[in-house]
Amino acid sequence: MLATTLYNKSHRWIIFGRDPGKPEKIIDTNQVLITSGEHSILLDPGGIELFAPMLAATLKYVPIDHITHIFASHQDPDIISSLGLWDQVVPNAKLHCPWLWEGFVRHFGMNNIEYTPIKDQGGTIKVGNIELQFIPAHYLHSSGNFNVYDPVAKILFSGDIGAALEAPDAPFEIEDFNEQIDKMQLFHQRWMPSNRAKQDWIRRIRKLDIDIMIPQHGRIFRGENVGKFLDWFEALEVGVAIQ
C-alpha cells in the first residue's frame, strides 16, 4: 500500500491507498492517518479486505496504542467494514460517526471500541494538540455524513465529495482538473441525490481556508484545483436517476 505525507509540521497528515493486493472488483479507497504526539485518528480506515495492509502501513508511522480515535464519515462498508478487526487491536479507541448510523455500523462488529455519536450540526474533537472540526455534509452521498477539517494544516477530508472512479494505480494528486471531470461526473450525479444539500455544503465549505482537499476515492485536490472543484460541483445537476 502506498503512503504519502501531505503535511508534517506541528502534526502530521498521511494518506494511504493504491493497495496492489486489493481484489479486482473492490473499489479503491483512500485512508488517512492524522498524528499529534501520542494520539492519532484514522479517517475512514477502509473495508475488511484492506485491514491487514492498512494495519501494516499504519504501524510504520505510529505504535498501535497511539491510535486513539477512528472516524467514519458514514455507514458504507468500503470505509468501515474493517471496524470489527480494529476493535480487536485498538480496544480503547473511540469511534466518531454520525449518530444516525450507530445501529447499522455496529453490525460490522464492535465489542470494545466506544461509539461516540456526532450530532447533526457537527462539532470538534481534540487529537493530541490539534483540534479538528466535523463539517456536516448530509445527503452527499449519505443521509448522515461528515467531513473533517483541520484549520491549521488547511486540509479538508471530504469523504465521497470529490471522489472519482478510476484505475487503482492512479496518482494520488490531480494534475489536470479538466481531465479529472470525466472520472468524477457520473459518481456525483448518481451518488449525490440532492441539489439543495449540495448548495448548502458549498456555501459552508467556501468559508473555509483550504489548501488540500482529500476525497475518499480518487485523487486529492491542491491549491486552485479546490476552487475549480467547488465551481464545477456548484453547476452540476445531481440526482439524475430521477428524470
The other form holds:
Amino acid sequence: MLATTLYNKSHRWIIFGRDPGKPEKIIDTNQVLITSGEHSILLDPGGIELFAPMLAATLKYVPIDHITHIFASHQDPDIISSLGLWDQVVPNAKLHCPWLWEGFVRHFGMNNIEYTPIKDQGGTIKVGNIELQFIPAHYLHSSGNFNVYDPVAKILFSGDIGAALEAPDAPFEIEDFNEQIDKMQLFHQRWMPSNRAKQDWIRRIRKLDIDIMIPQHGRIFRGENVGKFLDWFEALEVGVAIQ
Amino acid sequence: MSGNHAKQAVAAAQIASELHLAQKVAKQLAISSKNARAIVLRAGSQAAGLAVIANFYDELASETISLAKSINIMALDISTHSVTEWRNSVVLNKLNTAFKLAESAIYKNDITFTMSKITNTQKSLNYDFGKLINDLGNKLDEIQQHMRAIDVIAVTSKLEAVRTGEFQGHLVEMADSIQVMANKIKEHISRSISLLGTPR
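With the form predicted on its own done, generate the form predicted together with the partner chain in the same format.
So here's everything in the complex, that chain up top.
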C-alpha cells in the first residue's frame, strides 16, 4: 500500500492507495488518515480485502488506539465493508456516516464501534485539535452522501466526486487535467443521477477555500485543477442512463 | 480454518432443517397414537393389552416432539456459534497478514493484544462449540432410541391385535403407518447424525 503525506503542519493528512497486492478485479481506492495529537480519523477505510494492508499502513503512522474516528461517505462496500474488522481492532472508535445508511451499514458487522449518524445538513467533528466539516453531497452518487473539508489544511475529501477509473499504478496526482477527463466522464455521467444535486454541491464547494481535492478513486486535484474540475463538472450533463 | 467454520454453520443449519421435518412427522405420529388409543378403547376388554401400548406411543411421540424442538434451537445456536467463530477467524487471519505486512511499522505491536484477545475468545468458543455438539449428538441418539422403541412396540401391537377380532385390521394398519412414520423420523435423524460428522 503506497502512502503520501499531503499536509503536515499542526496536523497531518496521509493518503493511502495503489496497493500492489490488491485483487485484480476490484476497483482501486484511496483511503485517508488524518491525525491530530492522540486522535485520528480514517476516511472511507475501504473494503474487506484491503483491511490487512490498510491496517499495516496505518500502524506506520499512528498507534492503534489513536484511531478514534472512522468516516464513511456513504454505504458502498468499497467504502466501508471492512467495518466488521475495524470493529474488532478499534472497538472504542466512532463511525460517522449519513443517518440514512445506519440500518444498511450495520450489516457489515458492528458490535463495538459507536454509530454517529450525520444529519442531512452536515455538521462538524473535532479530531484532536482540528475541526472537520461534513459537507452534504447527496445524490452524488449516493442518496445520503458527505464530503469532508478541513479549512486549516484547505483539503476537501470529495468521495466519489472527481473519481476516475485508473490503472493500478497510476500516480496519485493529476498532471494534465484534460487527459484526466476521459477517465472521469462516464463515471460522473452514469453514477451521478441529478443535475440539480450537482449544481447544489458546486454552489457549496465554490464558497470553500480548497488547495487539494481528494476523490476516493483516481488522482488528487491540486491548485488550479480544483477550479478546472468544478467548471468541467458544472457543464457536464449527468444521469445519462435515463434517455 | 474459515472453510471449516463455513461447513459447520451450513451443517448445523441443515440439521435444524432435518429436525424441523422430523418434528412435523412426530406431530403426525402423536395424532396416530391418539387414534390408536381410540380404537383400543372401542375394542374394550379384547384389546386391554394394547391400551398400555397406545399410551406408550403417545408418550414417545410427545417426547420426540419436545426433543426435536429443543434440538432445533440447539442446532440454530450451533449455526450462529459457527458464524461467530468464522468471523473471528477471518479477523485473526487478516490481523496476521497485517502484522506481517507491517514489518517496519513503528506501532505494529499494537495489534498483538487484539490478536491474543481474539485467540482466547476463539478457544472459549471452540470449547463451547464442542460441548454443544456433544449435547446435540446425545439428543439425536435419544430420539433414535425412541424411534427404535416405537418400532418394537408396533411389531408387538400387531401381534396383540390378533386378539381384537373385528379391530385387528384397523390396528394392524395403524401399527404399519406408525412404523412408516418412525422410519421417516429415523431417516431424518440419521441424516442429522451424519451431518454432525462434518462439524465434529
